[in-house]
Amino acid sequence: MTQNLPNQRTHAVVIGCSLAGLFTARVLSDHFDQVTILERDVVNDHPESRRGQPHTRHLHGLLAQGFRIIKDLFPDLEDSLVKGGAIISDMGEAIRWYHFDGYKKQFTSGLHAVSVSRIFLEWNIRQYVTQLPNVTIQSSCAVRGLAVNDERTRVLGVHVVSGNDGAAETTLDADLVVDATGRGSSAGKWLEHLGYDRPPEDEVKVGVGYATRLYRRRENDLVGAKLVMISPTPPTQKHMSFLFPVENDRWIVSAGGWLGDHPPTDESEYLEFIRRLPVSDVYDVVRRAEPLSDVFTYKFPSSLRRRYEKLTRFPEGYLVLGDAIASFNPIYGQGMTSAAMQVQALDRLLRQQAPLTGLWRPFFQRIATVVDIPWQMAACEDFRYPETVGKKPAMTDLTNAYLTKVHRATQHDPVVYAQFLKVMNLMAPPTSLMHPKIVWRVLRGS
């Protein structure tokens, strides 16, 4: 193996292709004369859910602040998402979201997202990152370890296996390895092996499930709003039910629940669940729409984070980012804008710090700060139920009592929910719900 300069940034590993190794991918290259992506899964240049993707079937939520960093990773990609049938529209007004008992007030919020499927989006975005001169994807190539110098102290690479047999071991040298193979990482395990501690985790378990169907979407489906989000009322209520427009005119409809609480997959009685919803937006449309797939399934045993940015010895040259430091309870949306928060950081931090040697002690504090608010949002939402099990927050339940006053509040108050609409598109923190004039508005609306 060549004994690469402990600074040079002539080649980068990413071990994933998958949204964050895809983002990864696309801010390396701006920073390393060569990046290879080193997938498991055959990758076909068509939207595809591949194997090792098993939530990508199901909808997905990209919050403002992710939609956002993607648009400036990816100038182009807005406009192909749009000519492909992607739906792009204003949050405060498309959405009819009924929550605490009440619709959520629409307005015009000036906060935009898009409404497509993962598998549509993802494929847009390895469209734009294959075409990066300096970009090379490996599909069908598992990675089976680090390759490291003779201390333990650097990765200078990893070593692969390619092809359906697994029988050929070869050894590919990297400057720097990104780990971005999800929740299942083998990031902890290679740690182990090189003598490492792994890295503390944070649980906290919600027992979420839900099943996912696909309707023919026709016009006048839907009369006043483009989506609709049905949010359970905790902790007595457990359901929910989500139904957005996606591209090819589509409905993606999901119904679930918190806590084992789940939606069966037989026709009949899915339909039957999505009923018995407080309110029958989702229902009165897909009770007369043409079910275009089978019922799908996803568990979601725990929210789980690694906080790496604990360690004090970790190998120079290798870092982890994406839901292998954080995967989050999906039903609130968070995952993919993480992810494209935690390249950004990434991308700032190559920017400003030549060498590589050091870099990942300053990057997971870094993306230890990006993970805090999402991570701190979803638990204290999940222990508003009692069954909920893990590391609670501190002043969760007072937090909570004031934020069900917020949700209340922006049953009929637009300014007190546009704050909200920031705070949870993560493009405002949440202390600003405490500014003054909102905490003001939220209890005289009360």
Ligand SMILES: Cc1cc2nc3c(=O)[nH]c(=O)nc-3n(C[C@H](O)[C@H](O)[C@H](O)COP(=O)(O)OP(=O)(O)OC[C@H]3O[C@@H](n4cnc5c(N)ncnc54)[C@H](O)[C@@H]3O)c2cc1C
Given for the second form:
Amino acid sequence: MTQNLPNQRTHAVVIGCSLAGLFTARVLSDHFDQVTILERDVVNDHPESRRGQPHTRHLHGLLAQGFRIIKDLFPDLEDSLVKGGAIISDMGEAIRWYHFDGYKKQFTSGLHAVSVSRIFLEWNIRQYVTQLPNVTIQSSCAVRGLAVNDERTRVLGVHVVSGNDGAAETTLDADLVVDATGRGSSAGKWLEHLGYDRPPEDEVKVGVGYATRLYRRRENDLVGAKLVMISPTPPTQKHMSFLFPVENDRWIVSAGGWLGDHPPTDESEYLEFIRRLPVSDVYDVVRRAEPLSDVFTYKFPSSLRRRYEKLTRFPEGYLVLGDAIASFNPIYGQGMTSAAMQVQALDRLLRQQAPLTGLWRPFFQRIATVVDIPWQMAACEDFRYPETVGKKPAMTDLTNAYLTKVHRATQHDPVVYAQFLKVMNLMAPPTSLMHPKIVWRVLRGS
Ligand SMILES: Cc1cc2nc3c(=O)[nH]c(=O)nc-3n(C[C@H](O)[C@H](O)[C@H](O)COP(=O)(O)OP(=O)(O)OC[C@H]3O[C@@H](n4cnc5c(N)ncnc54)[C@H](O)[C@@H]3O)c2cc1C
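Following the display of the form predicted alone, present the structure of the form predicted together with the named molecule.
After this comes the whole thing, all chains and molecules, with the earlier chain placed first.
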């Protein structure tokens, strides 16, 4: 193992080749001579859901902020997505969204959404990253731990087990190691093993269950909108369903429920779950559509946030990001955008020539700021259900009382809806909904 010079930027290792890992490698390729992504699964050159990321089979909505950052990171990506059949549309016009007992008003919002399957999005991004001359993806490589100096103050690389039989263990040197291994990250365990504290965790138990199916999409399946979202009115209703168009003329449909009230997987019961939603927009499409897949399920017990910013000791040369830091209730569609924003924060720090020594402090502080807003937005909504367990953000009930009026105003007032969409898409701060112009319209409406 080389005792690398502090602050040299020769080689970076990214653990995990899902979206957060790919975003990270793209950014680090601007700052390091060489970047290696290590992925435990076999990574094939086609869109697929791997063993290490089963959630990628489910419907994924990308917020406008995430789309904006991704387009910056990957010029031409939008073109290749569209060529491959992704649908780009104006969010206000495209979404038929039933929420709080009414449809939100459809209008031209200027916010653009891409509707595409998660696996196709990742494959396009992976192709881009694969073509970067200084990035290498090594698949079937599981990282088993961190290699450190004698004092255990600096990470010098990673211990890797590669190949199908897992027999060959090697150590790979790196000036920086970024852990993008998702919610199941072993970072806490590895840190503890080296004599550091695990990060404290915040958890909001939501008991969400998803069931997803693909269907063939035909021209006139849905008239007057491109996608449908049916959200519940808490606390009495707990079920949702979203129907999004994706590439290859398919619909992806996810149905879900909070707090253990989960959709069934049996074909007819699944349809019945969708039929019983308060409006029939999703049911009207899927009851006639040809199914193209089984019904896949996913259980998501809790939103989980690891507070690395609270640690006072941390090894140099090591960072953690993506779902490994914050895994949000997926119903709000924040995870990919949060990962993109975190990677953008890392890029900005490195562009400011922040030395690698000590980088972890400003990095985790910035990540905490990035995560704060989506975390609080998701938690606030989840605490509308009294059975939700966890740390309730301050003023949740008051905020929710006002947001209920906002939701109702979005059904008739495009100005309020426009602002709400910007906040939901992390393009504007939640406080902007408290601007007197918006408050007046919200209260007038109610
Ligand atoms: C059901 C569901 C629906 C979702 N819907 C949305 C949505 O609508 N919108 C949205 O923005 N987000 C959504 N998300 C979140 C989104 O999927 C994630 O935020 C996104 O995939 C980024 O995750 P990640 O790259 O940090 O981690 P992951 O996708 O979990 O990837 C981690 C990777 O690390 C690899 N790995 C793990 N351990 C090791 C190791 N030791 N060595 C090497 N490799 C390793 C794994 O194999 C995997 O490839 C949803 C999540 C779920 C669960």
